[in-house]
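In the form predicted on its own, a lone chain appears below as structure tokens.
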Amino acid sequence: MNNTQYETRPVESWAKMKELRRAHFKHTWEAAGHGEPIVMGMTEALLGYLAGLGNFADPSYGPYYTKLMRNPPELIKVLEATEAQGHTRDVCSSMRCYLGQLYTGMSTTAPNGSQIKPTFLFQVTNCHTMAQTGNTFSEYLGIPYLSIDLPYDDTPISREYVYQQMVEGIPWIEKVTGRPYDDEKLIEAVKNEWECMVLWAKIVASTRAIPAPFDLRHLWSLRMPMLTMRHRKEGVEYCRMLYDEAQWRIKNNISARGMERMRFLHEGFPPYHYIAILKQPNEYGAIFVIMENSQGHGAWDRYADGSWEPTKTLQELGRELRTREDALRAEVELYVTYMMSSTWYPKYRPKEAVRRAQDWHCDAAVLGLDRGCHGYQVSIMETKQELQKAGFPVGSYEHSQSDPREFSLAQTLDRLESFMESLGLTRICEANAEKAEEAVD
């Protein structure tokens, strides 16, 4: 057990993250007034592809999602609005939150009460529930819907399959928007997107350091500009800033939380409505350091021994993007070859979780058993068994990522505290008191 007390400081990039997050939200409501397209959907992939339209706005399916997660009573009202339309609780809880915003009018209502009309709906189909949510939004709002099917296998056939979908989608986009597709904007955006995802992989890889410059709670919020604007120069500049700060903190031994008596892997989504769960080990001088979701937004090279390292940028690879085809194929390669996607694969996930725990120097693991997302729970118990076989103690708690009615804070804290204590950890204040008693004796 590492009882070293490290220096810690606030994350300086935090203010920039909040500034960019506010700018993204503001653009959602102002884009139409500037004649810019509004693309609704879970657009967390292929942003460079959409950038051929210019400076598009992306309100997701529900722009008040984060605000609702911070206000469980209001969140429950939105979920109940979804259920009143006949959707049952076995539907993904995040999609139920989005559908509730649709049925209550929140999805298209700005804070000042004005209304927006999305230009079209776009969804990368790597989750059947997101795809069906997109279909429901399209029918309810009466707007066109474009879906790109993104397979999990990286083969020449799968890459060509995605590429052809994107080629066929461009005339469709031009028709429904009445705007010409700009190849120069596409090329620039793909370059930015690729660099952002490489930088994010480097940022996540930097948390292998002891002490870690950031913990999982930091990364959960710090990733947001990378998710929403990684195709833009502001996103690249932000990721460069964050990476430089990570390197500075490592060089100067600046810790995320001050102590790392133990380091934990978190496998599975946490409850978004109580994201403070990611800070719970801090009471014991421990940290959550890594999870698949934080790793998965980066671009990685995979090696035969199961390990990962951040891949190279297009510039480092010496690749020039001169044509639409160059850019689209690079975009396909980024998402099919270099982005982590094996969470849904029972064949790979358990072993990858073990490797994640090993590479990030974790001492134990905690599983979030999330009833809100069926796909992300595929092979979660097999993952538990594989981690235990590799010698990692494993704890768990139950929740639904976006439905506070299926979460007991008291029960969860009790389970996690019992797990921490079973590993020999005590609360920091209690540990300090014991040391004081020993000194007096």
Contents of the next structure:
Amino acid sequence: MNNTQYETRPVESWAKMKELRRAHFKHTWEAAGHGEPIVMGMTEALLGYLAGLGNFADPSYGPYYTKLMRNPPELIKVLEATEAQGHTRDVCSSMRCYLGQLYTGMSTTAPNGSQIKPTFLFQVTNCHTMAQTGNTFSEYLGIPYLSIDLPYDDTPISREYVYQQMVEGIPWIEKVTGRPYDDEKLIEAVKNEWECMVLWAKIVASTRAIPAPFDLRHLWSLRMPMLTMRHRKEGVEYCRMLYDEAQWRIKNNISARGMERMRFLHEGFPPYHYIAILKQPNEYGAIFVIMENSQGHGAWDRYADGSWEPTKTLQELGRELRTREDALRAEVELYVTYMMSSTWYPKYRPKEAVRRAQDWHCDAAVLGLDRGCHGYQVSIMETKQELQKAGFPVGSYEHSQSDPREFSLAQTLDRLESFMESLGLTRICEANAEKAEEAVD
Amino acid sequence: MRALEKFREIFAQRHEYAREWKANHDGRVAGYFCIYVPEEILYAANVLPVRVIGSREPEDVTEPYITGWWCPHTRSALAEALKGRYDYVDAIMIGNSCPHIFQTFFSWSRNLSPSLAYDFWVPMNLRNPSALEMMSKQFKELQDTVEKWLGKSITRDDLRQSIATYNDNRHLLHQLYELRKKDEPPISGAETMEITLAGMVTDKENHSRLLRETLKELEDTNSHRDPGVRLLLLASEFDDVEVVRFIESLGATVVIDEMCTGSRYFWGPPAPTDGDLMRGLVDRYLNRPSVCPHKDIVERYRLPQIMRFIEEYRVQGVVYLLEKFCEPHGYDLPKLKALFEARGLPFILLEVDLTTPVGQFRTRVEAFLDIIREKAAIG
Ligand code: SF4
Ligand code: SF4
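Form predicted on its own done; form predicted together with its partner chain now:
Now the full complex is given, and it begins with the chain already shown.
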């Protein structure tokens, strides 16, 4: 057990993250006024591709998603609105929240009461649930739907397939938006996106340091601008700033939370409506340091021995994007080759989790057994077995990521506390606990 | 023994059947999941494709591999494999499918080390313009893999012959379903299900032979069987015949189904036996009219097909047997309910688990059938 007391400080990029996050959601309501398209769907991938349209708004998960996660009673009403339409509770809870915003009119109603009309629905279908949600959403609003399949395995066939779909999608996009697709904008955006995903991998990789400059709770919120505007120059500037801060903190031995008596791997999503769960180990002077989702959003080179490192930027690779084809093929590579699909593709996950735990110098792992998400749960039990075989103690708790009705806080805290105690951890003094409560939201 | 009874026996004895087939044919057996694995390619290589289906028995062996909220079909299929009942299976295969069944495939491949475990991507939006090209390459890659695995090549003639055998079987199943349109269908839904289920675990030539006998028997029978209420059955990979038998025992006949273990498995035109065979095969798999809800993306094909069935089979009520925890089928419910409501078609949703004590449905199904009868009486 590492009982060193490190210096800790609030994360300086936090304020920027909040500013950009606000701007992203605000953009939804302002886009139409600027003549920009509003793209619905969970636009977590291929943002550069969409950027060939110029500026667009994309309130992924619905414009009130974050707000709802902070307000469980309101969230429950929205979930109930979905269930009242006849959807079962087996449908992913985040998607029930997304659809609930649709059914209650929230998706199209700005905080000042004005209405917006989304232009089309765009969905990358590596998550099947999102693909089906796209249907329901587009039919309800009567907006057209463009889906792009993103196969899990990186093969010449899958790369060509994604490329072809993107090529075919361009005239479609031009038709439904009435805007010409601009290759210059596409190229610029793909460069940004590539750079952001490399920077993000580097930021996540930097948390391998002891002490870690950020913990998982930090990364959870800090990733938002990277997810929503990685195709934009603001996204790149933000990621650079965050990366520099990580390096500065490492150089100066600034730790995430002041202590890291133990470092934990978290596999599976946490409950978004109670994200403070990611700070729970802080009370024991421990931290959650990594999870598959944080790592997965970066661009990584993976080697035959199972190891990985952030991949190179286009500049480092000496690669110029000159044409539409160059840019689209780069976009394909970014998502098919460098982004990690292993959370949906169970073939690699259990072994990767072990590697993750080893690489991030974890002492133990906690599994978030999330009833809300089917895709990310595939292989989770076998992940547990592999981790245990590799010598990592594993604890777990059950929840549903966006449904507070399927979460018992008391029971979960009880479980996690017993797990921490079984590892020989004891609760640290209040002063440290308070310190661990630094700026998060 | 009537041919019909033979199907029941084959399905009940499916593991023994496959073992025997293997011994007699000097062949291999491939277990497949879902309906997008091109069985024709396997059969062309003297491999018996066997649909992986569970036994619907209580089980306690899957817990180390899957969480408690995984659908009973996938749980049961994995349990069956872990208990060694599929020990004759040499290879397992799946086309990208829902996470639950994907889990079963991977747990099997990891823990039971089949000599070949193969998965490939099936488009989510099956009819996107790039899908045909991509699937053609994948089917070819599957063929190459099988050839390498067996150390022998599949000739064009092997493939053509196999496609013809499958076409013939599908044609016979269409003929069987055609009989169900009659005022007095000579066959019940439960019996039909026994036939389709047996077809997924039998050599197609053998199945077709029995099917021909059955069709003849059914044509010769002068059935004056009152069907009672004419029902459409919606489900996924539903295999519990007893539930259907029970529903029918309350005064109804399932005259048509839309499920992966029924019409969705074989419906649609035959695959061409000349020209580019592989492309023709891909076309059949991608463009079959009956689409899994999980893959019914962008433009819906499943719902119009259901509505066609309702029309053609003069359906009076719809029963949805939904596997507990099944997300893909849960998605279509609101849309389906709205469609049925608009047509004034009574609809009942019954959730099925690993074991389904049918008695629990009695009151609800009786009430449901009463409503339909009353509606019919009023005209
Ligand atoms: S939570 Fe899981 S099922 Fe839901 S949208 Fe995300 S990945 Fe898909
Ligand atoms: S579609 Fe439904 S029934 Fe089929 S495997 Fe998936 S969860 Fe199970």
